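One chain comes next, on its own, written out as structure tokens in the form predicted alone.
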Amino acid sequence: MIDVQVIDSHTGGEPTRVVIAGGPDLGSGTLAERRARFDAACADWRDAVIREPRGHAAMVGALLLPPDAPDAAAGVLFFNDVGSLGMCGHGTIGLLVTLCELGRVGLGAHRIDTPVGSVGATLHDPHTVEIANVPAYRHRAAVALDVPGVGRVVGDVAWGGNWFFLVHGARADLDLAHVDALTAEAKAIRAALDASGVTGADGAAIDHVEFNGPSPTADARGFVLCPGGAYDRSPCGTGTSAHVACLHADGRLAPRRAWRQESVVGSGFEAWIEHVDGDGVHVRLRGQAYVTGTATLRFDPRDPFRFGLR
């Protein structure tokens, strides 16, 4: 019998499950090295924690680990139902609120180590977090794709902690009523990216697709398809960062100007460029998270679905 202790939260409607005890032994080394071991050997454990019947496709896990740097508040490895993530904006917000709930951090500035770099995170109150993301940048502009069943699509390839394809053209259908159609179209675009050999830097797979459109209450409303095929209920922290980097590259967003991104469920992140570094931008964004529960997940060896539904 194996037990895993977790604390669940949501950031703008998107769930985060922080594993505080019972995680796999990933050995020593950097978080990037430990991430590689996780990806190579921990698929059963990952699926058991994230997938049904204990979780669901939209959930993101956050495995607490010793940080790379001794002055960091925590190290974290984010993962979903298909693999690990380099960074997760909504998950970092949820993580810091969870660490506050545990009494491990107080109000003020903290450092969180991730496999793709350190992230600054400031807890303004028990629910409001401002993060200083890893540098974001546009890798390729105006990439054209012929997407079966959709037609010709043009978009930018950008990095915001994960790789994104941001589709050009404002959309008016970014709401809950159109989620199924948006998901199908985004999946077709992602398949076309793979088939066409369009990648991020160094051949990295583009595993997120983002649509944007107008909002009556924010600067933009977005829809993000996550790697496992679920849509992001939050505005997506790494997606917002990638969007901001593209806006800056086009001369449409100056440093320090606030940009509010809204999700398809109506939640919002406020983002701004703290400073420019070469072709990249250092984005800060602010959002809120709330703890929704604590649990001990039990994995009985007699349970035929102990590794989740696949």
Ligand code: PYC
Given for the second form:
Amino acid sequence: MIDVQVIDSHTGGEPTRVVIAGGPDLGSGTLAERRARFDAACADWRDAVIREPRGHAAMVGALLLPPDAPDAAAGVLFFNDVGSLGMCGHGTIGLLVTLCELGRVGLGAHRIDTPVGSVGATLHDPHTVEIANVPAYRHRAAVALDVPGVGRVVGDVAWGGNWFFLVHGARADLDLAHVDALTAEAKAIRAALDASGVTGADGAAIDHVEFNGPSPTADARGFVLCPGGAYDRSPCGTGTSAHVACLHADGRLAPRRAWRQESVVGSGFEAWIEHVDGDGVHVRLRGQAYVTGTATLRFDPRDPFRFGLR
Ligand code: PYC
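Return one more block: the form predicted together with the named molecule, after the form predicted alone shown previously.
What follows is the whole complex; the chain from before opens it.
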């Protein structure tokens, strides 16, 4: 493997590692086609970049790629320690702040292409980004699941750029002191979704589980379990979009009303519905990111852990 150049940032506590050089050759075609090639052939590279000892399970990678459309500022493929993501809200905020730091984008509106569609990303200042996400929608409402060790759980299946199972409340409090219990409960729910064949549209696996509850300082506080088993330190942009789509479907959130979603670490995203059409609920999100470091990752062929701990 050749050296990989990265810029790390965090968005509301959740890390993003933007790969600016040294990525795999994914050939030509749409980002969805290049994502399929990445999933089929790049597990070693992915693990080497994201897993310990160079990264960790909560980190999300953002591989910069040529966009699908010539007027887009960038194409991006988000990935984590177990696979790739359709979209990533916190990662898009981190990406724009990183591109600004590199001098590749200025303040104003930009288009970023992802494998699940293009998103708008407006840089308001060098740390504040507003995203116009891909349309979100609720796929199934009030799905009842019998979860071994947890009991009966009722939740919604929704799309916000990734697939989510959203549950109101959890057995443990939605705070940092209870992340182990929340993680265990969310993993049990995800296993029950798989066992009972509950999926997103077209049989897509539901790889994120989200709990929402009240917050004294925001409209909701959420906990999101990510595909590899880490929890999202940010309020999760795609999860917030899925939540907002469910609130809209229940008649609880009208377009243009501000919604503040808070994470278990206390970081926040402002969200609102811009409009609703046949494609779904068009959600806008605003958050902040900060660059935390730059690095050249090296992969010594003699290093038994060059592909990460797995
Ligand atoms: O912000 O959309 C998000 C996200 C997905 C997984 C981790 N963060």
